[in-house]
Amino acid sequence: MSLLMLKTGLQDTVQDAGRWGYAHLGIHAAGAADPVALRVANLLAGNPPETAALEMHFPAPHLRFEQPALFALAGADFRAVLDGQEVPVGAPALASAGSTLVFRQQARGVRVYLGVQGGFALEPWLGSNSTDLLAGVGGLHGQALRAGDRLPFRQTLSETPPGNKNFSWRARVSDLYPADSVFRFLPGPEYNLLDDASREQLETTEWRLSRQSNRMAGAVEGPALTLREHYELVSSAVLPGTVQLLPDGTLLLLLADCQTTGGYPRVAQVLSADLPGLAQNRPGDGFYFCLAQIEEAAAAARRQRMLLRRLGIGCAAALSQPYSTPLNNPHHDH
């Protein structure tokens, strides 16, 4: 009982909420680049929100369900099709044994997550199933999935109705992401070293992620920023969302696979509540930075957690209904 990789995608890895607590040993957290989408996919599939799921980019893989499964997609919309039937993002679906899932088009976003009810039966490393591609640990053999790989399921469905089926309700996730491509940040430890013009440019420029971006970091395209004076920085702690200023004045946005320390000035720290939105920005998409206060950052994180808890309650109630009966839409779209 497993998910079989028929055809490899651009980069398909198993990711969960991350391997936290080891930065002092130089071990970065890894984990889902979009932790909101990870949690949504799991809640829709009836799992604890931090369960390991499959993170996919476009071109995405071709997958076969070797056993019946309840699954859900969240995050990017790659126009998923299961045996010729469209599968919407943000809604559970049932796959029959032998059915094939393919992705036709990158309609929106960068990363889509597939969660299956019960999760995948994999051995954790340091308490996490997240794939660390640099260290070659976690996930399935510590590497991106290849054709012929199988992700075993932890459980089988208690009910296995014939045929594939989309559930009749979906999750509304727009409130979980920043609106209008504006991403809030707190001043980084070296923010005050920027000259006045650069601080203004940081908030008024329409920035873009370059194509030289990956799970480790995104190069940010825009005007060169400058410091008030030359500054030598001893390597200091960084984490996902840290914005570093490189010697040529360009910005580097650190993402899920970033190192634990860095030697470039840390001019900004993107709010944890907003970082999932940046992780779904396609290269070339414009966005803005907006200075926030610490109270706003805390409130945004609390609100996001509250919305995810509400979504979990709604999903649990809807999933408790028999698969054979049409599902009502609890609280509209969740």
Given for the second form:
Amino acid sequence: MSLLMLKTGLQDTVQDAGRWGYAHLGIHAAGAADPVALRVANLLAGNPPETAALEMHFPAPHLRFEQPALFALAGADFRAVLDGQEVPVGAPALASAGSTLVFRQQARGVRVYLGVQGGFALEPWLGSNSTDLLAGVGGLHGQALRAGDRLPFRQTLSETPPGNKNFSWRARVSDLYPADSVFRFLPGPEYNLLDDASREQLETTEWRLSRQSNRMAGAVEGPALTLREHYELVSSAVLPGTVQLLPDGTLLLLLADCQTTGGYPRVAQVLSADLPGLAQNRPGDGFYFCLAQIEEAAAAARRQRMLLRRLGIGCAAALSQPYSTPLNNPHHDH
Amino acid sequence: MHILPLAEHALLVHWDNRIDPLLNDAVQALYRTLSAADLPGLRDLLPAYGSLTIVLDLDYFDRRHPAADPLLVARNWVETAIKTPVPDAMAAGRTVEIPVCYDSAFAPDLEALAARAGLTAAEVVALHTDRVYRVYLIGFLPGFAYMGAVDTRLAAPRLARPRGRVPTGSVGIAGAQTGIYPLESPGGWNLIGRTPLRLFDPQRPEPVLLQPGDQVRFRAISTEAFHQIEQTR
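Give me the form predicted together with its partner chain now, not the form predicted on its own.
After this comes the whole thing, all chains and molecules, with the earlier chain placed first.
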């Protein structure tokens, strides 16, 4: 029994925390474009934080729970509705068998994550369930999900809940994302190649992500930046959050599905703590870049990991409280 | 050589910005030494032409060494590895022979590349198969090996307009580099042939055929041999 796709969304893929350890073979990590939301969805559903979840964009799919499940949504707010009842983002919910989850409107953010208690029963590739669309591996058949696809649950609820149910508590996620649309960056290895005016423009321009942005990358729209002098670079490592300067002066923000190496100057590296917020910044919505140093970057990332651990403890405690339907242990008869 | 953070969780060891076998020897030596070591908290090693990047698992450091500065730990790994490389750090890589069919059906840019160099197509094939290439790095796509350097007469700029669809196995030249497309993808390299071997096959226990540091020699084969190998792989 499983989660059935009734209607295909824009791009819905299974993602976990990524496929690490194969960059030297050109195999990129993939994984959730907003790794914080992935973890929040899982913690709310009572899972280890890096369990594979369903990453959805807008227009989002229509989904049917073919069996009862405890699930949670985190990340973007697409005004989720389960059989006519609103489902909040950032809280667990119970779905009864046969219930239908739809998403009405892109109210906030770009990608929402659906974590289901116990996770999905899928075959990992190189140790990860993340979908690699380029190589056609991982996730379900290495592809974005389409109507008719089923994501089997690894675990079942012992009793059928009397109906769909929301919980009375929600996770406070505001501290996990930047409070405003200012995203900090470390100077990239080629930052000093930017001329003085461009370095200033990098921090004073209101930038916008292009509407053609996807899980690989997004062009950052704004003034063209320039280097002090022409510079030929040989390929070197890039990461999600790397901002490259293309030959025409455009900035390109790399995201979760970026290649392992690139040959354009790396002028900036968005802080790991701020990248999830930027990945949720809607194309066309203005934002600013702000230079930071490595100590601040490390401290911000450490604080974010600490907040997630704390959220995990809180969720585990709240989920252990009795509610109408007790859960039984995982079973593996799929 | 200098070492700088690429991110909170990534350290870049940068030698120089050139395609140079001696430089790449240093990258490979560090790569081999680090990959042979037991380094808890290490997520990824990415050797490139003149740099090596180390990606760290910061959750590991939180759990096991919360007081440590992970970037400093990684810097110490690098310094130790450079001081005490593994015995085979500078040894030649594996030698791999790649059969390539250079027939015109598989080589849409061979004639133009030959004409540009004032050579015949046969002479281009002879030059391309006449030397051993180093795999400098693997990037761009799973298993895409950047190899070089080609004979200076074969060096050619990328196509002005990249193709939307380059078939799997296509062998190309860009600048002084030669490479093989492991998957069908867009691409701007000059295509001079095609191999029936699978450079990337997710079903294999080792999905990627070539490794950084490998030595590659191309062998010209007929169309018949191409199809024969394709069927038996």
